[in-house]
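Given next, in structure tokens, is a single chain: the form predicted on its own.
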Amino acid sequence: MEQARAKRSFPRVGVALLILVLLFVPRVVSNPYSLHILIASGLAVILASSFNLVTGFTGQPVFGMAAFYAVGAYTSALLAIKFKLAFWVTLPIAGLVAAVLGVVIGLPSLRLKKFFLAITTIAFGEVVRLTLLNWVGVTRGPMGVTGIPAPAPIWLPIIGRVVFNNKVNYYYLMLGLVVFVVACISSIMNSPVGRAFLATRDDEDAAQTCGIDTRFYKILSFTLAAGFTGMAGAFYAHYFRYISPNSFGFTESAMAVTTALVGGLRTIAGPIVGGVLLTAVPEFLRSLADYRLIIYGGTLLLTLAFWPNGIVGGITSTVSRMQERASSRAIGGKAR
């Protein structure tokens, strides 16, 4: 029992230490551009984690995450500009509106399977982008939305008044959002709801036989993933202060898929590792000019070829094999 308790507490201690280290990053990394890369990594982590929730944990292939991202961004930006609402009000509203959209796109998942559902979500993402492009009276079409205000100053205990006029405060806001999303997904997956998601993914018919309402859990996973992505979209709008339909094309959806696959689908840590690596590594390779794209693409192919379960999945498998071999040697030694 003591060993089991130690195994449960180890990840919590590791996560607490990681968050502590991340809190001190701006003390070491003061360069605004480096902080910008870290903020962009946080956005990638949220998108990949949301994709992982609905595809990795529930088995519903979704390749249109950019649609929820765009809806969150436009909802928050337009509410802030037209109704003068503060970011702290528009942020949850953006997540809520995107979640409602998640219910709409989740309904086809009740009838469509795998490949056909994937195509449907791609088409849905394109429909949202074209709507934003052509609904000029509201979204300003290809001109995009300008003049999006920064988050209003906020007063925090001990820290005092926080004004969002520098990258450091945006970094901490992004870090808080990432911790919130990852903690929510981790809590969900450690609850009966998470076990229902996994049962739906592994064998839908068997899950229904056991009394699990797979239709409900499919739509719930879409709704949660869309809500988290919509909140990331709201942050994007108030961080960059400008959005346009071109900011939310298929490339953003493909990036969420790639990030989750490279980091490790079906794991909590995978999208975090993938988000940081795939955002930061291209910047480190920028000095290599045109060669960086070849190196970047080759690295992705080799990673997926040798570690099909992603970096986290590959490391976990390697450690497990090493532990099994060590255990076998120990048993063999005792037998002799």
Given for the second form:
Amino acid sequence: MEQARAKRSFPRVGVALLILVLLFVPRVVSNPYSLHILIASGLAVILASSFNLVTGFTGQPVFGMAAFYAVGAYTSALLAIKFKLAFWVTLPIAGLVAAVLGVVIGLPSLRLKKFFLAITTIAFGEVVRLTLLNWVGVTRGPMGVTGIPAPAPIWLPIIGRVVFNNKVNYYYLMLGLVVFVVACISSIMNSPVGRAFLATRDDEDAAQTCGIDTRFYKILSFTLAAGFTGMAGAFYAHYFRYISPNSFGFTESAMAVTTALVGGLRTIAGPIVGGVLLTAVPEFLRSLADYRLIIYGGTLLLTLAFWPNGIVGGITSTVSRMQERASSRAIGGKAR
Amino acid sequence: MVLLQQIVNGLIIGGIYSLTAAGVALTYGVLQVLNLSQGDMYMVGAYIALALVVGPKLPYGLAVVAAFLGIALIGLVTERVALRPVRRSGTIYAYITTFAVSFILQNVAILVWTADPRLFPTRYTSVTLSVGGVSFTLQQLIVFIACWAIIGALYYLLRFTKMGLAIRSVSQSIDTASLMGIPVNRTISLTFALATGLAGVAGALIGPSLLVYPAMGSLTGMKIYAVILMGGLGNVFGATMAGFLLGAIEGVCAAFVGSTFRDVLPFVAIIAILLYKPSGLFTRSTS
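Return one more block: the form predicted in complex with the partner chain, after the form predicted on its own shown previously.
Below is the whole assembly, all chains and molecules, this chain first.
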């Protein structure tokens, strides 16, 4: 009992420390380029965490995350431009609209399993992208949406007026969003809802026998993941100030999958580690310019060949193996 | 007449879908893995043929064969480095490794041939034939005939040869097949090489009728997944039929609603088909 509590309190201290460190990052790293990479990492973390929620934890393979990302971005951008709404209003609306799309994309999951679901979600992703591309009257099609306003300045207690004219403030906004999403997902996973997700993933029939409405929980996980991703999309739109259908293709969906898998599926930390590494490492390879993405692909292959459970999974199993060895050595010593 | 013309165009591109999709269906049948790099194999196939026809001025037919062999070789390597290491860790990992291969192929293509679209003229592209008001180039006719010939050869290979028997038994159960003394690893390697080789041929065949560029495999790749779902996963002949069907549907769509929403159609179609008949159009219901 005592041990269990100690085990739980350690990550909390760790998380608090990590957030504290992240709060001070702009003091140390002040050049806009590095901050930009961190902000892009944050976007990757949200996408991968949302993907992990529905695929890793609930077992529904979704390969069309970019659909939610796109819908969030376009909703927020178009509302801000056409109705002059503030980012602080359009952000939750973007999340809501994407969540509704999540319900729609989740519905096939009640009938389709595995590959069929995976391909259906790929297809949904393409339908959304091609609709944005061809519905020129609303989305301006291939030209994309330009002139998306930056988030309006806000007053915060203690800090004062925050104007979004530099990367530092965007960094803090991104950090807030990432903490919000990860905190939501981790508290969901520590609640009965999270256990229902896991039960749905592990054995749907058994879960149903225990009175878990797996249909409800599948749709719920789609809705939540879509909502989070939609908010990331809204951030994307107001950060880059320009969006086009090309920003939300199958590559973006596949990147969400890749990030979560390389970091470690089915863990909270995996998508975070993956998001930061897979966004930052290709940037460090910039000097290799032309070969950058090829090396990136090769690294992916190697990581998955040697660490099938991703980086976090690989580290965890190595650590537990070492602990086991240490404890068995200790027992062996006593016996002698 | 416009309709008929569009259907003919659709059937020609449909043959290309058929060949590429047959490869994906073959891989799926044997390994339960979706090869996300098939579209890029198709693209590299087109480039190999282009390079051989424009560079050393090889005859077009020879270039097509070379594209098949080249891509089959790339397929062999891919199976060894990307699929075999993760065969036991779950199919989702295989998606990602094939995606990584797709990434590598596309970027290598950009590096070698640059991102600019290229024209790929052959002797046959400038010869126009006309039958009853429907016109097409000799090249398109060759594509159409070649597609059917290859599909026939594939059928023969799978049904009547020892290798086909091995492929079919591995697709039933890898474990049982290995107990029956079938060299499973070799069969899987050969199947994958054959499957990707089909994409290479498809690229080499359609290249002269379209532009060749590094991203040309992306949308085709996506449509291929639509096609194999229509045909039933793992059902090679269902996939070939669905390929022609999709081409024809696209043609009809282009004639009636214009080409704007033509590319959306296959995806809407598969969602509808899956919800109506989740096992695909060309499979008998087994459940």
